[in-house]
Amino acid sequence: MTALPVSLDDRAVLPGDSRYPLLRSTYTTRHSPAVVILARSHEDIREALAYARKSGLEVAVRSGGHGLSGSSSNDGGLVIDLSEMNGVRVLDRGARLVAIGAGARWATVAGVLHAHGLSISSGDHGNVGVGGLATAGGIGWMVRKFGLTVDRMRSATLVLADGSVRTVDDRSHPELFWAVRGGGGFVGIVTEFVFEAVEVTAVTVTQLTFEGAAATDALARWDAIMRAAPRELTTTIMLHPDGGVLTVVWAGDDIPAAEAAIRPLRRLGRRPSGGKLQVIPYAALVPGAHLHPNVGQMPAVTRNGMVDELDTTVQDLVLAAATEPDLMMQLRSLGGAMFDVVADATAFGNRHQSALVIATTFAPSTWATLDRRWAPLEPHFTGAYGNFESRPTVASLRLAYPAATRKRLRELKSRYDPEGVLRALP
């Protein structure tokens, strides 16, 4: 390996360093990079990229390391770790503008913003890093009310492959701002975002259980109910062989309105039951208790796909997969504010699907089972979410990045990263 420049000596973490075990892997994958650079500044990133070009090392960028895709580390390459670039600042409370470092985690962000009466719809786990989620999309607990995390982005600062630094928004380098919102990892390394937060600090939540999903077309009815539901309502279903658990989040503290909206959901399945609605801080959905090192402790493979409508054919295939003891099947409701943004306004181009189907297996011995159960579902998908795809195929990448999006990203990639220093395009 080419010798590290002296300027990176105090930022480099090499095998044998006591910090290396905590930085080498992601939550779902174990890796052995040649070197991890703990970046504190744009200059650190610039030096790391120059070194990667000179040495020919593959580059991965790690904000939190939680992502299901496992793409924030590698074997034998260079990892640029942004965990120390993690500030959270309220820039303008009246305009609800907040600056967030890419290395922050969403539990920390939610805690800081709660003190100011603000929140941002992020991921569904507090340990997720801001950078990985905010450059890919961000399908959170309030997605139907406030859209994707990228939809609340107002500007971003990034380091390009040649080491230059750009602050981008709708008026300054709009083509890069387009790319950052859904495909940011391909064109640069984002170090800080400015978001327009929302005036929601409390949400109303409960969990409903139901049995007999197959006998009563519960999943297809869930999808139909959610397509007509108020935007404040977002739900997910975790399936088991004879039913499921439905997590309900209402963006706000209006219990009567929330109860009216979920009443049809209480009748799903043969033997439905449900808990009492509770009002909790939004920060409690992504709490500080979620924070932990990511050291490959949960080896997993995840696949996903979006459907325009979850009809009974898709329902039956999903339920068949849920009978496998080592597969975890999940459904997430989409729509609402996510549909307000036109498909080509951001590099997240899937803006019309009603539901996201996710399958995960945790044992390598059952990866073949996942593939077998997933194959019949694939023809029904019209989109996918890149962050939930840990074994990407040509087909899945094309679903995540529609043809027009891929074409535009490739043009920007050839302009801003002609040597292919950063992550390769699908």
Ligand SMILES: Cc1cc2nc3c(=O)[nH]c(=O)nc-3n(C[C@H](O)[C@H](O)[C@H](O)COP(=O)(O)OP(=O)(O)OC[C@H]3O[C@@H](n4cnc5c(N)ncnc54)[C@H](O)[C@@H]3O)c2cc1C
Contents of the next structure:
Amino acid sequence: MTALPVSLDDRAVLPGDSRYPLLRSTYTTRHSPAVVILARSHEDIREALAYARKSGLEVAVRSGGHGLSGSSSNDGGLVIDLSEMNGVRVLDRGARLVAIGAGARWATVAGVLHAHGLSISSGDHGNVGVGGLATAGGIGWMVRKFGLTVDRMRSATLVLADGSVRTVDDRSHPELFWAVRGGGGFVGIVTEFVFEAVEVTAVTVTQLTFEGAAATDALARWDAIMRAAPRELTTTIMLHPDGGVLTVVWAGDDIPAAEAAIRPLRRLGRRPSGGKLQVIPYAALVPGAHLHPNVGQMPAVTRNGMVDELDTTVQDLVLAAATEPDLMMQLRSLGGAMFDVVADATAFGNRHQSALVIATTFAPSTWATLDRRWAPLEPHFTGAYGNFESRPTVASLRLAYPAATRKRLRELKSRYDPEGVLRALP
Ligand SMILES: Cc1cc2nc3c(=O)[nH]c(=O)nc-3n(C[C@H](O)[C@H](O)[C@H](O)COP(=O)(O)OP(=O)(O)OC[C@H]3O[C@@H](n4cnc5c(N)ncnc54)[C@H](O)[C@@H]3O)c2cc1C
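Switching from the form predicted on its own: structure of the form predicted together with the named molecule?
What follows is the entire complex, opening with the chain shown before.
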């Protein structure tokens, strides 16, 4: 390895450094990079990129290290870790504009914004990093009310592969701003985002259980109910062989309105489910208790697909998969505000599917069970979410990025990262 430039000496963590064990891996994968650069500035990133190019080192970019494919670390290469670029600042309370460093975690963001009476719908886990989620989508607990996390983005600052820095928005480098909102990891290293937050800080939640999913056509009915439901309602289902647990989130604290919307969902199974509604802070859904270092502790593999409609055919295939003891099957409702954004307005182009199907298998299980159960479902998928994919392939890329989106991303990739320094488009 070429000697590190002096300017990076105090930013570099090498094997043998006491910090290295906590910085080498991701949440789902274990790795041995040659060096991790704890970047604090654009200059650090620029120097790290120049050094990687000179030394022929593969580059990985890491914000929170929660990426499911493990792409935020590598073996023998250089990792640009943004965890110290993690500020959360309210820029303009009236306009609800908030600047967030890519290295912040969503638990921290939710906690800081709560104190200002604001929130941003992100995902379901507080330890997920801002950078990885906000460059790819962000399907959160209030997605049907406020859209994807990328839909609330108003500008972003990124370092391009050649080391130059751009602040991009609708007027300045709009093509890069388009790419950052769904395909950001392919075109640059985002250091800071500006989001327009929302005033909702309280949510109404409950969990409902149902049995007899196939007999009562519970999943197909859930999909139909959710497509007609008020936008405030977002739900997910964690399945077991004969039924499931429905997590219900209503964006706001209007309990009677929430109860009216939830009522049909109480009758999905053979017996009504009586889960009591509770108003909690949004920040409690992505709490600080989620925060932890990522050391490869969750060796899981995940796949996903979106369906236009979850009919009884899809329902039966999903339920059959849920009978596998080592497969966790989850469904998420989409729609609402997510559909307000036209498909080609951002690089997140899947804007019409009503439900997301997610399958996860944990070590020591292999891919085999997942693949066997996934194969009959695949023809039903019309889209996918890049961030719920552990094994990005050409086929999964095609699902995550519709043809027109892929074409635009490839053009931008060849313009802004011609040598392929950053994450490859498979
Ligand atoms: C337990 C768990 C729960 C999750 N729940 C949700 C959820 O509810 N909703 C949802 O939408 N997603 C969810 N995800 C998926 C999540 O969006 C991705 O894993 C995301 O990549 C994590 O972001 P990160 O910064 O931690 O990723 P990292 O592992 O740090 O990065 C992953 C990849 O993102 C890209 N990237 C990261 N930072 C930047 C940056 N600053 N600039 C450019 N590219 C960057 C890089 O290509 C990198 O390889 C979940 C993941 C896990 C493990």
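Just so we're on the same page, rigid core means the largest C-alpha set that superposes within 1.5 Å between forms. This structure is a prediction, so every number in the text was calculated from the model and none was measured. Numbering follows the first chain given and starts at 1.
*Superposing on the rigid core, do we see a C-alpha displacement of 2 Å or more at Thr369 between these two forms?*
Not so; Thr369 is displaced by less than 2 Å.
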